[in-house]
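There is one chain below, alone, in structure tokens, taken in the form predicted on its own.
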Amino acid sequence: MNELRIEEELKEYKKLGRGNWGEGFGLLKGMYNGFITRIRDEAAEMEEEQDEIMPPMKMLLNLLLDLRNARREGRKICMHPFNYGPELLYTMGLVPLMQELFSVGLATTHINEFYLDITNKIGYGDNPTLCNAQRPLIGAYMQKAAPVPDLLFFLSTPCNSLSITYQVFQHITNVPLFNIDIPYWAHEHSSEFYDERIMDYMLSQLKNFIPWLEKQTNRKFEIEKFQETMNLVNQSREYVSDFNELLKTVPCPVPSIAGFGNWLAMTLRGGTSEAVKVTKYIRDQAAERVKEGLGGVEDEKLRIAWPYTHVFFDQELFKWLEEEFQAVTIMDILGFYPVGPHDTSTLEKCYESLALGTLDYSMIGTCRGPVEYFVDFLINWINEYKIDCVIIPMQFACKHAYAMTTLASEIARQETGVPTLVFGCDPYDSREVPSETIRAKISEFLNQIVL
């Protein structure tokens, strides 16, 4: 019965997605149809009845349709990076496009590799020097296959590679650009690296972003809309914080990839009622399984911390770990969305919440300053989530993280006794180190050192 109900929804989505999506949107249309196929296949495999498409997948379909419709209707699209919430963009009536949804999303089917080769041929970097999470955008643009936004926004973190690729894209497209500089020092009073100027610096930049958006959109910033949006953001953050606490339960109540849905919700739809629905759904699923004493992995034996992005071209890697080793991965660094809810009772508190959310976002709070940020993050992760081992598939282009991981893993081993596997690969290009080699390295580590 669940297959029949979901099939009706899928037929409607298939109908909505028909037609020409416009120049640069063909790959997004292919992604949309790929999601429909994936939902249908997963529904056929499910043992339990489900009344509708799961909210995280429905969110992805709705987002892609919204982008297609925005281009048709003349609404402005703003491209932004994977480590920034779109709440201010939604406040201003823009349609956000998280760039890595395109460039990294293509890695799941290896289509990005063709555009990486084009990027190489035109002379923009190579695999060891620039991150392939963004670089396919340049080659795809040269082939008229990349979506070109109306506005472009990026941050100075987590790396020079990201920021330079966005600047190159802006240079060749002439799309209006705004960027925010993320400070090095800490905003928490308890930190030895605290600097009292941090919050004022962030607030001034975010407030300067607003008149720029007003000028580009010909829309007036609405205070009430902003407060409403920030209230929705923090409602979602509360659900995510609840979920993060539930993952401390032994056995872990959900499969390895579950937390990734929270990051998607906050990065794609943060500030909307849809993000609230998705994060609540993910929280409720975990809470129900904790209540019933169920684990996401049957007979859980190992709990893995994965303080880096997962290997996007091997979508079955976490599932393989679950089946082969009864090992659950307690989130990757993106899925570990660490921003808690804030007070939004006044306009100034809403601005502060926006600034704090930006400073603490996934892969910003841990990677924007002294190595101690990442060390503390890793040790707390190991202790709070009862971690048995740490696995980090590190690419050289991620220079800041590459420099930190060996030191952080050694300090963590000394303080907690938990072993770490750090190995080189490119999580976005299967040709650098193939899945078979990655799985062999992990298997050897788990069998010879951990188990």
The other form holds:
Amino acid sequence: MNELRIEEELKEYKKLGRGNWGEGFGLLKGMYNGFITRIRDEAAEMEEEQDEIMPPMKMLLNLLLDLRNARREGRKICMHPFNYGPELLYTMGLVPLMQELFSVGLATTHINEFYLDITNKIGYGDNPTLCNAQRPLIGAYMQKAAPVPDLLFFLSTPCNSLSITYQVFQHITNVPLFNIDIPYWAHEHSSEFYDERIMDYMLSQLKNFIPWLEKQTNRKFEIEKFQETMNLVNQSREYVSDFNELLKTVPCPVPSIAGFGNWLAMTLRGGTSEAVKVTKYIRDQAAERVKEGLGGVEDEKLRIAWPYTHVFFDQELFKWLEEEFQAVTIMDILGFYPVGPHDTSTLEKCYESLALGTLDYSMIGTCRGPVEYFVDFLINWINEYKIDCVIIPMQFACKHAYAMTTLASEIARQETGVPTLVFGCDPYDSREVPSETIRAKISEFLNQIVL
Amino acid sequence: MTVLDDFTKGDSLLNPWMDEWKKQGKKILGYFCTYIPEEIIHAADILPVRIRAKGCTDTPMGDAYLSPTTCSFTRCCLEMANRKQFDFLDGIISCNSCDQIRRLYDNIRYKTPFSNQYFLSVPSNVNDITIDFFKYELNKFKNYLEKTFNVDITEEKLKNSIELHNKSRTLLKELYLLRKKKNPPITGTDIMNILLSGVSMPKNQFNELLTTQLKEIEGKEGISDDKSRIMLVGSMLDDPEYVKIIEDLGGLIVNDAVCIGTKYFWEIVDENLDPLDALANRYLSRVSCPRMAGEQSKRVDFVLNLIKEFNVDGVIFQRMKFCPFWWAEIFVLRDELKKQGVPFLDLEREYVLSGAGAMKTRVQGFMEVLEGK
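Could the form predicted together with its partner chain be given as well, to go with the form predicted on its own?
Then the entire complex follows, led off by the chain already shown.
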């Protein structure tokens, strides 16, 4: 095989990642090296050779290096959940660590299952009770395979399982913790659930977070830095909004769940120039293909909405759907980042943008209130994106989502005629419901009901 | 007939006090959680009644709509609502106690709606901002009741209601404190019947009965057959039979940290503040349920203090299956109890008492451990 054009760059990253990453960083180092191998393998399979590592993958490598370097250099690491944009953390010079790196990030290799077993052994919950998106962290920490962050931050939504696991983690690590209450009512005037106090409530809580961060970081909140960060995050939102519009094109210009990179960018690097670069890259790729009339799936026959998370342990599932059914999965609940760009011309508008971003974030906007938030989202999606069917692989432990999907599917079907498949599984543990069973359920649904 | 016999009526879904109330042409509102202030409902001359699913036997609708991995209390409630078992209620009040209760409310709204239904957004942590927001929510709730039931909830009515409820709390605490005695004069089973009556009958009548009850047991010789002193900790429990199983096996419940228990009445509302301020403060700052973030260490201290004050020999955790909050809470508490050398037993259960045989075996084993200490 000829040497790839990106080989030099990969070698440089390989070199940067050498050495001992320090206590608790073993899994992150493993992830880093795994990404390098994956980038190389994928580049070798591509028809057109790349000149440089694709921005989303480069972002992941940089993030992992940044975490390692932060610990070496004494910069503070703040752990946060998968449904929060870290712009305020970046403003305060913190290095964000999304907790679900230890579940989402490790599920593809099934390594998280080892840590789930340890979590079981020490008696912290079981799968139908507490979500496996958070539980591996406890096992990984016990094995000294996960770093102890300097700070912990979480929101009360999307679920109780997330909220309580952060508190348990705080109990065993004694790391300072801050949390924000996400209200039930809507901030949009047009909503039947609108409440005039919601924006003020969120603004007050976010502004209250700042002095806590100042105290923990021993650093003053810099207004200019904050405005700069909010400008960057809104540039990214602009690109993501464009991309979301492009997804409406028939055929869909990109392969299944291409938007997942947007969620990664906004959740891991939101508010940085790197996130701007990644979201622009994803938008440009889609725009180029629309211009050329290309589809992400050859001869697209089915357009699927997937308003829940991926089955993370089965990375080939969407490819299988494309090959077997010429079906493109246009969206998933995380990958469809729903926050549009806001005006950031004044400091107060920057705060408002921060509050709106927090309230509307992927899985926060749809899950924080009455079932209608999710139903409206789903029905709009079905109509605007010309969806043929909906697939929801419900995580057994996801109480609030599981307890609304049957109702939501019923309403959506009555209003649009589009069928939904809901089935229980554990996206983080292949031993609960294996890939074969999941594929059999989907096949049956598509063959007998949709096609 | 003793007062205690009277209190056993509180266990039924629709009791004679509620019947009597309805006969007077008055309304009853069912509520789901101790974070919903009864005082505001009472001030509207409406009887607040804690929603229970007593008598539920199976949950096909709950399984289908809420999923089989949702807690059996919520599944039972949906089932009971669908089978018109809650038709004696003139409406329901829910809140975001937990994800499961929140979605139960959605499913009720669509599948088996009530003519009046209301949702209260209760903050998940305690600080000045959230207390202020909760006061606003309570004011909205007050306005809703006024408009819907065509009543006027004046400041005076609210103050009177707070006073009445505080009286009830004080009497309950007085009763609980009697259990500190070496030979407590009342069993945990009787206490549960009293509490169930307390959440399902007019408060003035409850206070009268409870005052009589206190006089009856004042100076009464206590239970002295060398039973182990047990504290009950965990999720929503409203089944006197469950408590009786433990007590029949030699454990005497002397205190608790459960929803229809100390968490319902331990702290009073400040009568010197503006009523809504006082209610917002008390309801958010009281001994919390695990839904409240950042309060874990206070809850642990509360349990440890009661263990010490009531000379508890062992703790029984009763944990509703599929409840994330209580699994996590018990995980932390177990850790603390181990450090303190307090024996404990962790029992998972369904809302409807099932598997009593297995439970008895485990409780019996635990009692033997305690006796051996």
